[in-house]
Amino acid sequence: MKNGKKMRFLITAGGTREYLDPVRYITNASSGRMGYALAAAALKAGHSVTLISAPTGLVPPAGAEVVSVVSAGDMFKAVKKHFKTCDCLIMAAAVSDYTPVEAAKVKRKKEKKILTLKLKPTEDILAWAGRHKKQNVVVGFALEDRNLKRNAEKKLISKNADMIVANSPAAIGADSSRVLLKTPQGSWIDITGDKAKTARAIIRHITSLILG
């Protein structure tokens, strides 16, 4: 690739929903704002963006191709469909680690007895991308509540990613946050600011990684 080339970003955002019945689901506290900010930053830098979004209350940035999904399974299918044609995948979504073994077809009625749910692991999208990448660059996110650098670096290596973006639970829903970036051979890069500023910095570092 040559400097100045328009890159194709594939960015995931939001928290997936794993339905227990037609009205109840398991999810997480992700607002999707980081993924949307990354999409906006990439577009502003002149790149093209496909944004795979789980449900959020956000308005997608103008110019993004938006693929709406709900569950982790939906997101996995969408990533597989678009992965080959992207230069960089950024897995900013908070993908559920577990999904019900079987969702009820009708609403579960409240009972006085304890309800036990059987859950199974979802597909690991980041690990799949790390195994199947060719010229693609794969960027993962690691939200860690302890041993931030150690656990994030472990994820970077085990998933065969090209970069990891590490942050703490304090970033959830916050206007500004601190993130740490690392490549397998690089040192930690510390970025603090609002999510728009952080997103611009992440896109710049990814572009530098790809274009040199």
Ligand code: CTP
Contents of the next structure:
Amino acid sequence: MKNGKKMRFLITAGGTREYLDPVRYITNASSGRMGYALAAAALKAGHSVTLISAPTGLVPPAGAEVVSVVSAGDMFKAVKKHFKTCDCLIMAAAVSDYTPVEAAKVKRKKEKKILTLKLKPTEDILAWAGRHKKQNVVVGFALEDRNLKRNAEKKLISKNADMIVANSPAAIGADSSRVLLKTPQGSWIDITGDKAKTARAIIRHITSLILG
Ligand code: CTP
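Next, report the structure of the form predicted together with the named molecule; the form predicted on its own has already been given.
Whole complex next, starting from this chain.
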């Protein structure tokens, strides 16, 4: 991973699914497009990519090694397996913060009373990577509907990431997006454009962060 050499990117994408029973699950509105665009941009720049993907309707870019996962727990396992050998982890996935305490083995039957679901927190994968990184660079995303910069910076510091990409819920599923990038020491960088352009710019900034 020295000047001009190709880097190994580990990129997560999509919204995880937390099953309540064999046919029902909790998820979110993430399309996975930003993670897939990042994978395409990194490959185009000559790097290698392992794409850990939660279910999406997208076709992975040619050349990516794809690891398909479903739940936050699966994604955590896959990240742990590949993290040591990557130069940069980008957590673009929308990882569920909670998962059912118990998933029913058979389809739940409806009953005429209030149903309370018991959920437990999932592992924060980005924070785990921030604690375990050695030579690797860790990049997180922050989706914020209020106080974008302040909340994103809090995540950057508390999860010990090297860069945070902040965006607002308007970015979900949209073609064009505005993202703000920040490293712990740097100032905010504003990028607007379609997801391919935004992804190229993010990869460029990460590359210069690593290569200095
Ligand atoms: N993330 C993660 N593991 C989780 C939850 C989130 O690795 N269990 C990562 C996401 O992939 C993203 C970053 O943490 O890179 C921030 O995710 P976000 O949903 O914006 O924030 P949360 O940490 O979940 O905090 P909150 O929902 O309270 O804003």
